[in-house]
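The form predicted alone is given below as one chain in structure tokens.
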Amino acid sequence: MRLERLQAVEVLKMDGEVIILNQETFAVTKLNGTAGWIWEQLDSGLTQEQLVEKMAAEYEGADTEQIRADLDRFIDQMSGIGLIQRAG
């Protein structure tokens, strides 16, 4: 299943963090470096499993199951506030 990010957002990168302004709700979300990296990858049309594999390659030595669990949590949080959605 692919992941898509909401298009109605403004994104600002500052001091290694990503700040997202949802233009529909005017909510501001601040992402740390890893979450920002994930956010940037969502433009590439990767599936959730492909994203896990890419993160494992990027963060060499990281536990794949931990990456999967952390990514699931991130997706749930971002979906909950309406910034990303799962697409067919």
Contents of the next structure:
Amino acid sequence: MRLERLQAVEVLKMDGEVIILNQETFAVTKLNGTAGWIWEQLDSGLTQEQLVEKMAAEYEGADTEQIRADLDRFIDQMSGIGLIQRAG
Amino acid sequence: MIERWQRFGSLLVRLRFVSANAAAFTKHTIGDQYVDVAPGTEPDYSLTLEDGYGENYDEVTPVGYEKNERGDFRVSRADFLVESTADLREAHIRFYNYFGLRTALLNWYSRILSRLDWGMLIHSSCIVQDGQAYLFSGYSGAGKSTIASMSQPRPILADETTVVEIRKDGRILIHDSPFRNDFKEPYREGPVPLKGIYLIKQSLNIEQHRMTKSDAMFALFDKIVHWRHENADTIGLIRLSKTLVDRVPVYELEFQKNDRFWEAIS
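Same protein, the form predicted in complex with the partner chain this time rather than the form predicted alone?
Full complex below, order starting with the chain above.
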């Protein structure tokens, strides 16, 4: 399952925070550092498992199982808000 | 038709009053700092003002918005009607009373500022000290007028609605506001750079706390004068708000009912 970002958004970066503005609903979502990093990675149509691998490489020393579980929860949340879609 | 010319921020507007009554109401709402212009001058914007329209507003019904295929539009409420060409250059305001006229003027002007990407109107008071502008915003009753009153004799750029210019060169400048409530004396020295934004709260203490940019931006959203008629305008305004908090520090300010907060902020 590829992860796709909502296209109709404005990304505002301020002082290390990333704010995503949904251009249709005007809902705003504030992403912390890790979430912002994940958002950046998703411009190239990764699968969730590929993203887990990238995170394990980026966050050395972190437990891969933990990453997988946390990421799944995060994607569920972002999916619920409508910012990320599990597609294909 | 009575014709007068007036500056709104950096824009030159030709006002046409259908009656002396319309002129009197308008003067009460935005003052009468009319300017003389050379014959043949073209205005940036033209506005016709007509009284005798509609009835009292019920405080509930949302403002109506319609446009035709050319993009010409009408904004309507029980106590006012704004009709405008798509490019905003020619508009006609019909109003019932002061409240209707004031709201119509804010709707008309805020739309122009947004379309030009020039800046925005913020519900706030704004005071000059040492050649810098300090903007004070808060909910109704928080103390914007109190701040203006307590700050005398410092010059007042606004006591209710501040005109904020966001320049492409990086500067944020405050222009004299025509939308005055109690403190009607205009500020004639030209636009003033904005030093800081203070979100105010009356308190037993006098303290200021710097806000993060994102918190500041969110806090300002509901203080900006805007009607969400067109998504593109709203998105543009959000971008301008980001620019504003990127360039100007925003603080929470607790203040007592006196002028001692000036020691804390300057």
